[in-house]
Amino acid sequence: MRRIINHFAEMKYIEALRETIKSLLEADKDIYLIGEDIIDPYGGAFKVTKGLSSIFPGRLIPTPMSEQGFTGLAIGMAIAGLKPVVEIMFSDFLTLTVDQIVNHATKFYSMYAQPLPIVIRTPSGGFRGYGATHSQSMESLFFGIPGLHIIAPNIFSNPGEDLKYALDLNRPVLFIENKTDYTQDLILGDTIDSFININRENRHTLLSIADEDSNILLISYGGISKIAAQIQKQLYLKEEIAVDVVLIRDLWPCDFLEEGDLDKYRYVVSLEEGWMDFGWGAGILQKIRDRFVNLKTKAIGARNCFIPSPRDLEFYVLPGYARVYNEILEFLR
């Protein structure tokens, strides 16, 4: 892992993404790109894929605007022994695949226990300015869904190992990658700012002040984990704080609930992109609730809105720096 760390080091998120699906794609003649606008000179809507189309001709397969329709292809395809990588431009549109997804790909893992190597990769979240039915995360909608396995990077782990390891999964995999982080570095040191060190344990990081034993935990994921390391740092710096954040890559099945050492917090807050009411932070408190009855717990997401254009109500309605900072400091005090 060291070795591959290395390798990715000065690498930007989307670059991580790129070079790990040309590596796949050189490794395994089995592995199948497909999606809308995926070939070149286009590369897809944030040029995840460009250049790949050229380099592997016939290997990247474009699409009319149907997901429905190539997310049962790609279906077909790992049925018959491919290994197809599905990109959804955008995850609003998701909704037009749960069918495929739900009442079919889940179906022949789960119940027929049929080998089924499909990723669906998709770019999500807002703070783009992009409106209503394009800056959702739609992944709320497949949580809990047997056979189904959601994955969510982000820029302190490394992208492409994280698509590795859903191809190796041999199931239907949802994969999400927040369109913020695409241009953002890769943090893959031991630590940040020379204060704040970074565990990386089994499909979790965990954020620490150094030389600081906390009772505070912050759990969030995908492209939001910048906000929470964020205020990490300014909770300690102005407010003397000390907070442990954990960003979750697996949220479904989450095994940091089977296997997190949460005994030492009084306080656990959830943070995501995604609407509050009935999300994931909901679930992943009741789940810790259940387990630690003392615990003080607070979700804090979207509000219960649909996503606006202009900068401040898109800033209002999602869970931006200076909203998320107040929410925590008030719920502590």
Second form
Amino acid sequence: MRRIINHFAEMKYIEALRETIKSLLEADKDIYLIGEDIIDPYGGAFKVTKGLSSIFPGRLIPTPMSEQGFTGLAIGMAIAGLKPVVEIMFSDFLTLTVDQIVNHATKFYSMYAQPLPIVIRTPSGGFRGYGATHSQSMESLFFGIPGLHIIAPNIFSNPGEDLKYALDLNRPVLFIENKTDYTQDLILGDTIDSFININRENRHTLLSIADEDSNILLISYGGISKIAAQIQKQLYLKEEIAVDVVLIRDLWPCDFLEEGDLDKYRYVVSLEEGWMDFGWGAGILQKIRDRFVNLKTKAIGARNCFIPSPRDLEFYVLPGYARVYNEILEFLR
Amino acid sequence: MIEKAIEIYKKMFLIRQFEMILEDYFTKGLLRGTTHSCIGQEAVAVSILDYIDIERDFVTSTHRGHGHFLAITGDVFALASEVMGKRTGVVSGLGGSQHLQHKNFYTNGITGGMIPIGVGIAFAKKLKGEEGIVISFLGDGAMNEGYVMEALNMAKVYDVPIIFVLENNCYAMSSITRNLSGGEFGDRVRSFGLRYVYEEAIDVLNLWQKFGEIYREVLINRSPVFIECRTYRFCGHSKSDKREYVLEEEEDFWREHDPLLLLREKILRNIELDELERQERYVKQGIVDAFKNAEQEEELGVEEFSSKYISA
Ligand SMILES: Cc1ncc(C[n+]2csc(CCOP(=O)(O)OP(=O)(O)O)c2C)c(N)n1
Ligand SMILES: [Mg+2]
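Condition change, the form predicted on its own to the form predicted together with the partner chain:
Shown next: the complete complex, the earlier chain at its head.
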């Protein structure tokens, strides 16, 4: 994946998460981190919690390999007044936690009006050759579950802020990180390359070409936001097509429509890394079409296939830059 | 017996060399993705799998499955191709290190997930009155997954022809498993009413003999047996692991009890060093060549891939 030139590099995505977790642990003694291999010296499979167990003894709870069990454990802790933050090592393993999240946590929160501050953090996504069971974007299983909140940060704002926000919601939150984002520099300034403006007034982030009024909208989230931004830039430089990009951080429930004004758009494209059939884009575009009848829409995402590990095939199945660029151009023609 | 000992030694040597060359490729940045090597654990794979007939018996393996695969097939070229993503790989290069399938051999990347499935295969054999048994490998970490416990219960309840082989290498990734496990595994297993056997994977020939007895027993009696094997991995959990968590006393113990070296010493009482070294060089060269040849192969093309694997 090509890197986006960034004039405001201050912090990497992983550092922002780690710093936030650190300050949260400092500020609130009810917060506990729970997960496999999260303590030092290992510090987590992706090293997000590296160093923290040494600073906060007893606050990071290493677990046996029992994803269903320790997700339930955390829900119990939340009922009893603590604020657990669970790490599921790869989002692929969320499959093992589904019952505790869907049939227990969300039901207590929505049916018993039980305040339930529990955040389940997990890295999604592929492009790294990890193969079929370690590359998926498993959040797609959870869209539409009442009582659940799904958040996915991206590199165009501080993921630590999202994590704080998630904990303050007092409800079950699935927090979707992305493996390819951990080592990225955050882009926290107001512009990219001085011609793309960044507006973060809402819970979503708008990237727009300066001095252009666009009638094309590209919506995306999470790790693939990087590609969305790259495409926006190249479409403008190469084809003189101005596209607005909206990066959504609250994936579900989806209140983007109440806040945003879509009247000016004629075309809306959704881009997600997960499977596109019956995926996030399909859902959000349907909501958009219900309200704005004159729009043309297109969903782009992974092809309907397991994720193979060879590079070219992985980039063929997942929505890599080249494919997305071409598909958008074709759609606009 | 000496012929058998040499045969087993050469299989172990092949697996270890394969894994070392593979780790070397990763270290040099020549491979994408990740891999889990079994350096140190070869004895378990070669001794139990020496008995099976992969057309008749089934084997379910784990994320750490190279040794199992090689003990069955010896096909270093297919495995090297697979980890390189080449079309000549075990599953046409599509699965990578931890997603392999060959005849009745299956692995997957979800720890412990294959255990209920192994029980199911054995149950089907029972229902259909078919010959053969199932060997299901698992790690100590997997012993704490709920579905693994559920599977042990069902193996007993449905009384199916399966041998569980627990490769207890002390660690689950960076975790010392016994610190995160209540009680002894043996007690857990026995509490389901299962027959439980404990072995140390140090004296390979002894292990080979014991496995043989159990294999024949299950083949005839068709009831489940659970074998816990104490073993050790000298390598990291995966390609990037620096092994900062290892226990010194375990490490020291196993450095002194490396089953591969112990067997080598034994063999050298019967054959000349020169001769053994010649054979080792030959095995090693075969692996080096297999990797080189695999490098020359191609990935499956997009068109072929999409016509075979993508539904509209
Ligand atoms: C359900 C699930 N949880 C976590 C992982 C990540 N993971 C892969 S292997 C492993 C440790 C497995 O330990 P063990 O079962 O002892 O096998 P070993 O690695 O020692 O061979 C972990 C945590 C996974 N692949 N699947
Ligand atoms: Mg282990």
